[in-house]
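The form predicted on its own is given below as one chain in structure tokens.
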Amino acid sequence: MLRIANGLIIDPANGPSGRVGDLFIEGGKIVPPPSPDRRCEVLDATGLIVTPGAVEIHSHIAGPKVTSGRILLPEDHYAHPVRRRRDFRSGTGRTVPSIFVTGYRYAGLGYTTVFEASVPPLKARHVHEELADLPLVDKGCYVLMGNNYFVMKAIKTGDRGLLKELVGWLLRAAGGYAVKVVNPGGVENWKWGRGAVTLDTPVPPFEITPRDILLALVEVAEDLGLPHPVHIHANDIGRAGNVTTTLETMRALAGRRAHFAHLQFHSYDVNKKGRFRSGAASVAEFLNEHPEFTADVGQVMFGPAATMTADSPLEYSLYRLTGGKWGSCDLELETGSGVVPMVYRRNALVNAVQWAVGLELLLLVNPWQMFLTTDHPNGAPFHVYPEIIRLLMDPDYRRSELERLPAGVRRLTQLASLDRAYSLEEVVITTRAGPARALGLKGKGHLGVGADADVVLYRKQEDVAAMFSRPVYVFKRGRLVVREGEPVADAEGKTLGVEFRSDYRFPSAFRQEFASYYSISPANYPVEDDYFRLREVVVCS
């Protein structure tokens, strides 16, 4: 048994916290304090901060579309070489990181557990090959339908039954944990040939519209008792005005739960003369009034970043705009996607107005519904957390950062006018205690007893960055995985999955068409129990 002691401990999930205490554990989980006539192996954890392993609830870190942007940013690997060291495996890349660095990296900043938020099923055999190597921290994925070919015909069908047997059956199929949708409709309609759409936009072949599709998902994933709600990507991101389609969404869907991805991207709001400017507000306003939704921001910070997403027509747009290197692909029956390289600029207006918009929300709405992200990498790669916590905690440093933006930031954003300092327990909850729970992932998030021992301690110190930068200590399922920053032992983190009580299976309805248009037999479809070495599953109910 293993005690820390002496510990400030930021437990926020579990009442008020900020105690000096103990922590003890025992076979990989937080167990009582033990009789007083116990031997116990001690860390003196006097003068640090002792929280749990922080979750990060959205990334793109692994499958295809990854494997896209590594080979369109040969630069970003060539100008960052990552050694190998003993015990350790070399890799590249501080935009799009191979995957052993990925996760080194994340564990080297505190975080035990990632979901990779895109997979489509018939490409979730590769995700699951790249999740197997993921060093370090737990993982698991999310699997896309909002644009799947069956998904919408079983919508038209209205059965709900037929809709519920095949959304069970292709989580299990790609081993994924919640039901993912990216522009739903919106990807279906673009490969048609036709434009954008709005919620109510009849999409081909079915003719069903976006509010039909998320409608069905929601009501499905939680007839299915999923323990996370369905992850959205609405449609129009990116868009000035697109602060209409997000409130209209989230209007359809109140009253039931959902997660909402990368907000900042779909918060902004036009003004009288029709140019871009912050609607965060608004959004945030509608969030703290409906405690069943939760999100995720996607701040945008500067530098380089590399957008990536099923959301294919968001991605042209992209490559008309930036006129640079682009990749897309047109997956079957169930998605497209595609990849554009990015830099983020400090003086360039909207993109300081992206900046603004993200810490608005962060910074307007309750940590316990919204959680930092970045949409790694498509704001930025998500080892920028530490700066980001400092612009949250720090109002002093936030305010000189603004001024060196363009001045009308100031007038298209109220960013200038928040003084909210976040507090310690309130980084814990947004990167944390609140992903752990809107993932329904009961024995993470948090330090009471029978938790996973996922573990980080902190040296306090005034510049915060720096100190979420390189906690002192990192425990995996109690077992010290990073020391100083720097990983000192390898461990395989989980694969997080979900499992039924019924065994759903692939519709016989449809059986004729998928053997007529995939190019696989539906035999060959489902990821194989092989691919997850080490796997621990939520029981649905």
Given for the second form:
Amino acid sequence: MLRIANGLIIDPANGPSGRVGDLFIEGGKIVPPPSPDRRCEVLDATGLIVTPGAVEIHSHIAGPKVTSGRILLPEDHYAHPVRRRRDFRSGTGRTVPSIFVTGYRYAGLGYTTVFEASVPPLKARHVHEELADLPLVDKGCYVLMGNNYFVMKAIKTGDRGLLKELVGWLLRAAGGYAVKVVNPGGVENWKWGRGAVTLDTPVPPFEITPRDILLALVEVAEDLGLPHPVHIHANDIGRAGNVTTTLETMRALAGRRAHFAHLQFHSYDVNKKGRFRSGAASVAEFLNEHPEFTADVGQVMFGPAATMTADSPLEYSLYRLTGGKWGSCDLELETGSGVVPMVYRRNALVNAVQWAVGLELLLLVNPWQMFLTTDHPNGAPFHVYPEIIRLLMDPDYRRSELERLPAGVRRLTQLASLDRAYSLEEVVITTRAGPARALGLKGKGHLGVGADADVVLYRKQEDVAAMFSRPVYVFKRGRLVVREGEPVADAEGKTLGVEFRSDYRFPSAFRQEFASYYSISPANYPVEDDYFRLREVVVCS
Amino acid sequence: MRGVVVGDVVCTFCGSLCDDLEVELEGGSIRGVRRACAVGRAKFLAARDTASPSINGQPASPEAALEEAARLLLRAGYPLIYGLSTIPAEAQKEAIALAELLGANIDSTSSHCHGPSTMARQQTGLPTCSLGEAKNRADLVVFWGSNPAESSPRHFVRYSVGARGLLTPQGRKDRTVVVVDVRPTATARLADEFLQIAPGQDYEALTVLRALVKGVAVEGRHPAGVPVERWARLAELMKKCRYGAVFFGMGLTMSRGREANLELLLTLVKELNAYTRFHALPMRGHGNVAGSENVLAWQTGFPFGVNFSAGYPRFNPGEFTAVDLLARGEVDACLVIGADPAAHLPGTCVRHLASIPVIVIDPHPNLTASLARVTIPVAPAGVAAAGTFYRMDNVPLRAKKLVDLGLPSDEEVLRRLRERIARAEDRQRSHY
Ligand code: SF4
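Pass me the form predicted in complex with its partner chain as well; I've looked at the form predicted on its own already.
Now the complete complex, all chains and molecules, led by this one.
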């Protein structure tokens, strides 16, 4: 048994403020204090802050489009080599790091659980092969369904039982944790050579609307008892004025659980002259009135990034904008995807407004509902998290950063008027307790008895960016894996999945079409158990 | 004893990875194969436990062969691991780990097939689609410097020319098929339009097409040896189609211009998306060459030609690619797995191979094995060992283990070799 003694324990899920005390770990779990005669190994945490391991709710780290992004960015990899050390593999990259480096770097920041946000079932094997290589963290993934031919067909029939069967089967077939929707209907529409969709555009081939798709999937996810609600990348991402679509989507789903991904990219208004401006205030207001919703922010930070998403029409428009590299891949019956490298510039007004919109959302919304992400690597690579935390905790620093931006930002956003400073508790909520709760992970995001012993210790410092970029210790399921921000032991994370009480099967009514329209046999579609070495499932009810 | 039939078998013998085969087993061996093309069938039926491991041409125990292979690799100052194109992703991972441990070079067969396509992709990107999407939607199919009629016989019925899909219910009738090549190939015979271009003129041809697509007038009556009106017709077909797919092959990647040809083709395809949906698909030959590119890219950041001698991955085609390393005589030992370089690489490379210690890990005695110091036979993947293969469009499939030949898999042999080398390095370290 390990006793982490005398640390300042920040555990907002189990109590509002920090307390100095001891934490006991045995068998990879947090356990109650033992009887006094029990001998413990003791780690003196005097002067250290003790928090649960951070939980990444939305990131692009593994799978076909991430690897496509890696191939597209040799310059990122030349410039950022990571040397092999005994027991630790080498790699490259800052913006789209190779897989071993991704794991070491996440763990080095105190992250112990990471979710890959977008998996096409047809290529899910690839995702799991790569996740198997991701060291030190527990991992899981979300399964794309918002442009799936059979999902749309089942919705068209109006038979919710059929849809439920299909969604349950798809999650199992792809080894996923949650249902993901990306630009519902919009990707399919694009493949037909048609334009952008609104919430009520009928989409071929079944002429149902994005609204129909969202409502049906949100309902079915609830009905299946999934731990995480539908994870939504809404229509109309990135466009000035898209806040209307975002609010309309939220109104359509009000009263039901839903998670809105990278909301920063969906909170743009236009002023009377048609100029791009922040729409964060109205989105924040709506969210604060609807505790059934959660969101992650998708913060933009200045510097190189790589946009990558299943939203292929968005990537096409970004390619038209940049005129540079463009990767795109349509996948039969399921989705599209695209990759476009991007640099966010401090002196570009649009980028500066994006930066401010993200911070506004983080400052205006309850941190139990608004989680810190960069939609890695879309808004910025994840290694900038400590810098964002500093912006949240230190209003003077935030103001000085704002001063460096084009003056228009202060007119087009209300960031300058926001004085709020995040407390340590709130940082722990937005990076750990909140996402873990939204994901329905009972053993994560807190330090109560029975929780996984994913524990991170920091040395309190004036410079919070320095503090959060270099944990003194990271424990993964009770095992010390990181010291002073560097990995010290290898440990394989578990794959987090879901399991149902009933055995959902691919609907027999669709079998003929599956065989005719996919390019692989139905029997070769589901990911075999061989791809999951260590698995932990949440049983749905 | 009656035979059992295993269905939905994945054929790993070319990049098409047909996964609808039926294999009949009897008494632990393969009796029959249904649905495969002649190439695939022959490979399945050829799978048997033939040779034992060898050292310097003499039969050796598996342990002795591994020991000698480890010794040769440890002794080398600048080794190369080469091949990777027919082994499962699980084995490719092991090969990369071994290369990293040794500080070696690692490369796939890409330097003499699709390396230039990937280099072009690094510069321009790649708008592409899955083979099933081509089957379901493509009403225009262009084969440029590729000849699937011979390289991948079932490509036509399953994915391209005659495949029936969602928006192409009548298969061939719903498609226009165009072939651009320097000679009338078997594929060209199936085409509605065959443009026979002058050898080495692909760059010129693509420049003309780009101009015509943009409505820019072209000088000259016969650019690249084809009447300009025919290029204009192709440009129109490309702009007007609903969903276009160009399958490009080594006729483009290995002819004059190489990656420059590809940059131009990919740029053309990007530009066509202003008019319609258009995609480029590399026609990859080997069963898992696409896998090697994926695994290398996710583990190292680079898709082929990776060097670990600095302790981290470096990529420089022309420096760390197998053909160049061998032709310049730089590498002093070579582990070959999942390729037959003696049969396919230029003479200068083969001569250098013959002068250095070579270790061959392969199910079959190939030409390279005849000049190897050590050979280690392994179970043929997809027949006697399971594993993941990536189709030419990067769709991953799990190949089955159908029979037991009592041979270790590629992955097992590589892992045991790596463990041996790691132990030896540990011993060395503890001496200091
Ligand atoms: S086309 Fe290729 S994958 Fe299909 S059966 Fe023939 S060799 Fe095998």
